[in-house]
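To begin, one chain is listed below as structure tokens, in the form predicted on its own.
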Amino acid sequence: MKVGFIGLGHMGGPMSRNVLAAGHDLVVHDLRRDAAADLEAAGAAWAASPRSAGAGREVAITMLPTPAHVEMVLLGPDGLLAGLPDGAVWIDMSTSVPTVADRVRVLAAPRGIAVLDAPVSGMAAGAKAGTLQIFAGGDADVFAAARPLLEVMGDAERILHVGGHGAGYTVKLMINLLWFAQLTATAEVLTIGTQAGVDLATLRRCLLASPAASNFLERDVLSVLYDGDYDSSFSLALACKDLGLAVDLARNAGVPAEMSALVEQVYRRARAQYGDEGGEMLPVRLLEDLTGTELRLPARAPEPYSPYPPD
């Protein structure tokens, strides 16, 4: 398949390598010529400019990081839709708001071009791995078409269809702000309940026990406990961001979002704190710094040795 491939970050950069060695005719674009060293290496050609990555594909995709970028590159001069052929599809895997995918499949549709939002799940870790989760608004047929060059980046398992156009863009919001808002709230309740005298490992070890149990408790927030380690793969201003969207979300769709906005909060302090490039944790670091005390557990037991390879 002929694919071009515009974002070529901590996110799009492994995804996009990915689809290079799944054997498709890759073109790539980013505003650094050197984001794509490996890639031209690899065999990826060099599109100087989004509608040349755009030209002769079958597919393109984008992964950028707010909806400003997406509009800009798909209707700015020299613009990726301009540069799209008749009867093309265009797959936006960022995690963006479905405005500016409803102006572009506007001027798409009387040109046949096809349009998916499909954002994902899963950290620069996944992308890596070709292990992401995918969540695809937009029509059924379009997205069976797509799903192979999906499985190539996603796990198959978890690629899914979840309605209509922008429904998977609404999907990533949700699922971001939520997992912000149990940060926070992880956060806040262990910090609370050390500084009252519990030990942490005591403490963690009863709420995973209890109906208060979590993915993140369990092992998102393990990072920082055994390593200090606030994420800088994903930055504070990018974390603001989805913030932000979602919670303009909520009032596009009448409902009061109190506690999310509040979730918004945090992270921009956090920002205003620790800056634009700080890892998307740091909001459990304001805490620690607040009370002086860092929230870590004894170091990971080392595995046993075993003279056996493993299975």
The other form holds:
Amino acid sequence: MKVGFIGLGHMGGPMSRNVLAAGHDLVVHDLRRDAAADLEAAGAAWAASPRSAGAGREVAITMLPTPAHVEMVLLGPDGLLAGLPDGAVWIDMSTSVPTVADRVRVLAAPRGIAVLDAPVSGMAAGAKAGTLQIFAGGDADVFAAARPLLEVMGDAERILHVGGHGAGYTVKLMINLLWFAQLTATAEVLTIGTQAGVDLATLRRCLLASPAASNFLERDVLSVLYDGDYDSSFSLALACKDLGLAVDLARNAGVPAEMSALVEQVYRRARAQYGDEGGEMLPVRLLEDLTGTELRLPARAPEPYSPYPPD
Ligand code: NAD
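Switching conditions: you have the form predicted on its own, so give me the form predicted together with nicotinamide-adenine-dinucleotide.
In what comes next, the whole complex appears, and the chain from above leads the way.
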């Protein structure tokens, strides 16, 4: 299949490498010319503009930071839409909102160009391994035709058609909102409990054996607790973008979202403190800095982790 891929960052870089490795004819574009170096060495062609990345392509994929970037890449005389041939498919895998895609669809429909939103979960490691979770919104027949291509980037079992246009964006934003809320709440719980005198490992073990257990506490927080790694593969700038979009979504849906707004503020504080490129788990460090104590466990537990260790 002839594929164009725009946005070769933490996620789009490895995702496009998987598309190429699956044998597709690949053209790539990014603002950063050097982001394509290894792809070109492996056989991909470079396009100097979004328009030329779309020229003659059956499918074009975008993996860009924000809705504003998606708009910049799609529209205008040098945009992707101007380059795509009639009958092509545009798949936006960015975490975004439907506003831009809605506008693109109005222009694309008379030319028979189909649109899917298909954002992903699974971090840079999942992008590399080709095991991303993918949530697609749009027409079922367009999704079915795109599925084989999505399967080279994601886990076949977890590639889901979740509804009409925009549903994929919404599901993805809700996943991130809940995860960021869990991170913020877990950081507070671990900090309060340890500052009140309970050993961190004991506190975590008791929480895991209780109704308050979560995947976040069992698995995701371990990079901080064992390695002091706050996951810079997903930046605070992107986390704040997602939280802003989620709160906007709540506003547009007429749903009060006090807690979500508070989580967004905590993330904005972390971004102001540690910078745009800081890792998505740095809100934990806000509390560590405030109390002057790092939340650390002495050594990695043997896998799989059990809340009931043999002692
Ligand atoms: P990134 O910042 O690492 O990469 C974005 C890429 O887009 C960069 O290479 C940048 O140069 C390029 N770009 C920006 N504007 C452009 C333009 N006008 N024309 C061409 N190229 C342009 O971001 P990322 O971490 O890869 O995230 C991409 C999207 O995926 C975001 O929407 C993010 O929220 C989402 N996402 C990220 C992760 C993660 O763990 N990093 C996980 C799931 C979803």
